[in-house]
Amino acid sequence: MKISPKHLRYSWNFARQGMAHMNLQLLYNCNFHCKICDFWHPEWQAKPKLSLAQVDTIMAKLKGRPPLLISIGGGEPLLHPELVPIARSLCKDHFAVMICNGWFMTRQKARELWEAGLYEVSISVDYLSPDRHDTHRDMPGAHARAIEALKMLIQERVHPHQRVHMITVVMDDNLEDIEPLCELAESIGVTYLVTFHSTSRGRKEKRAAPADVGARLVAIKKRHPKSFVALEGYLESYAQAGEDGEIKPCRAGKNLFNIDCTGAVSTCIDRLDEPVGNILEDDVDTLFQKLSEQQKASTCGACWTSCRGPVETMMYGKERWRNFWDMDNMLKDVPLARS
């Protein structure tokens, strides 16, 4: 991967433990009714979509600050009619990635998103069995569409540094599926990630995996070092959660934050009801100061999801430098399908 001034600025800010990651919910609409999410419930559907003009305003307000890793989400981001130009706006000064369910992916859309500058796209697949995945997502055919989306994305990339991941939410009933899913990802030619389930927001079921899951996942990673690219330190650290399921302190507000589809700013996606202000209306320096204050006062440690865990794993702890070597495997160029 060619190192640009943007990469160097991001790396320097990361080494200084600055603000590095932003979650961006473009909308809350979704065609799935997943059992581990509540955004599809009626109270969320009246929310607006964040427009391209509003995204441009957000980017203008963040201009001059160190680049961020921006995770595009929702809802289902592929339902947004302005997704491609929004991705283009985000990628000018930052590194944009996206997680989606894959249902609406087409070859043309995949090509346009890569040309807009996305660095990576992850498609959610939680069970090896199509029936179990479809039932979990409450959408017949969801598994088949996800696999097809992964194939289209890997084939339509325009730069070797662009990555495609299959991503699984680790829960109490899919641990035996993790290694077979990793092998499925290998057969498609994509890499594999996991994230841990969070029950911190809404009326979701408690689906947390057992405490020994970290060691089990590390063992799988050692058997599939090239394809299973989740950070070993992130996986190992899940054992710290213990019986209460918490890992403290949480640095949301210091190293990562969230912007929702109205422009409301909060420390994380599980704290949408505690905004510090609105980036479309308020001064950014003031917002960041309030985020910092909220983080310092927080006693939460209730999740270890992929938006929080990898950032903290690489920024803090005695073995954080080991994870930078691990990250190299996630960032290595992958030859284009046409080459």
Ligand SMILES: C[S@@+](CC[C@H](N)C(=O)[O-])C[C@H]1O[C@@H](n2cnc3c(N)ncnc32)[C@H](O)[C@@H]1O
Contents of the next structure:
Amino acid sequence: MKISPKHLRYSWNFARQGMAHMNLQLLYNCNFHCKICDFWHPEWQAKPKLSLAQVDTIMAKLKGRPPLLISIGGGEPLLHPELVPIARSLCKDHFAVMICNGWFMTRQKARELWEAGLYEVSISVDYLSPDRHDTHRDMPGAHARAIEALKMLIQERVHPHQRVHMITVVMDDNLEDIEPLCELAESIGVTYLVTFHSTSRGRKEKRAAPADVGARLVAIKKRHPKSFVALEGYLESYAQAGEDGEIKPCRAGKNLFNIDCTGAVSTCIDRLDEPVGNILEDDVDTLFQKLSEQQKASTCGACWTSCRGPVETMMYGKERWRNFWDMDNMLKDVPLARS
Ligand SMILES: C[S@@+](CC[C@H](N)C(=O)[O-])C[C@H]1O[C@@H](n2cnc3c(N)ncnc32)[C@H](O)[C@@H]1O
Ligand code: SF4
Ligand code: SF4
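Can you give me the structure for the form predicted in complex with this ligand, which would complement the form predicted alone we have just seen?
Starting with the chain above, the whole complex follows.
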């Protein structure tokens, strides 16, 4: 990968344990009704979309600050009519990545998103069996479309540094699927990530895997070191959760934060009901100050999702150099399909 001044500024800020990661819900609209998610419920569907003009305003307000890793999510980001110009706007000063369910991916959209400058796209696949995935996501054909999306994305990249991952939410009933899913990702030519299930917002069913799953995942990673690119330290930490199953302290508000489709700013996606203000209206220094205060006062350690886990592992984990080495695997160039 070519190292630019933007990379150097990001790395410097990261090394100083600054604000490095932003999650962005552009919209809550979604065509799926996943069992583990509530964004498809009517109260979320009624919310507005963040427009391109509003994203430009947010970018202008963040101007001059260190670059962020911005994770575009939702809802289903591919449902946003202005997704491509929004990606372009985000990528000017920051590093934007996206997670989506893959349903609306086309070759043209994949190419446009890569040309807009996205660094990484992850497609959610939670079970090896198409039937189980489709039932869990309440959408017949979801598995097949996700696999097609992965293939289009890997083939349409325009820079070797652009990466495509399959991502699985680790739950209580898909542990046996993790290694075969990793092998499926390998067979498509993409890499594999996991995140851990969270119930810390709304009224979700308890679906968390037992803590010893962390060690099992590390063993799978050792068998698939090139394709299973989740950080070893991230997986290990899940196994080290305390007796209450929590991982504390959480650095959401200090090193990562969330902006939703109304511009509301909160420490994380699971604290949407405790916003510190709105980035479209409020002063950014004041918002960051309030986020920091909320983080210091928080005793929450309720999730170990990939929103917080990898950032915290890299910034605070034991044997940080080992994690940096591991991260290199996630960032390595992958030759273009047509080169
Ligand atoms: C909220 S979704 C938005 C993007 C897109 N709609 C999708 O499903 O990929 C972002 C990621 O969170 C995951 N997710 C959904 N509900 C979750 C939960 N309760 N705990 C942890 N991750 C969850 C999804 O599988 C996806 O990988
Ligand atoms: S596809 Fe994503 S946003 Fe939509 S319901 Fe499922 S997890 Fe939620
Ligand atoms: S542990 Fe942190 S990221 Fe997770 S719900 Fe609590 S405050 Fe949010």
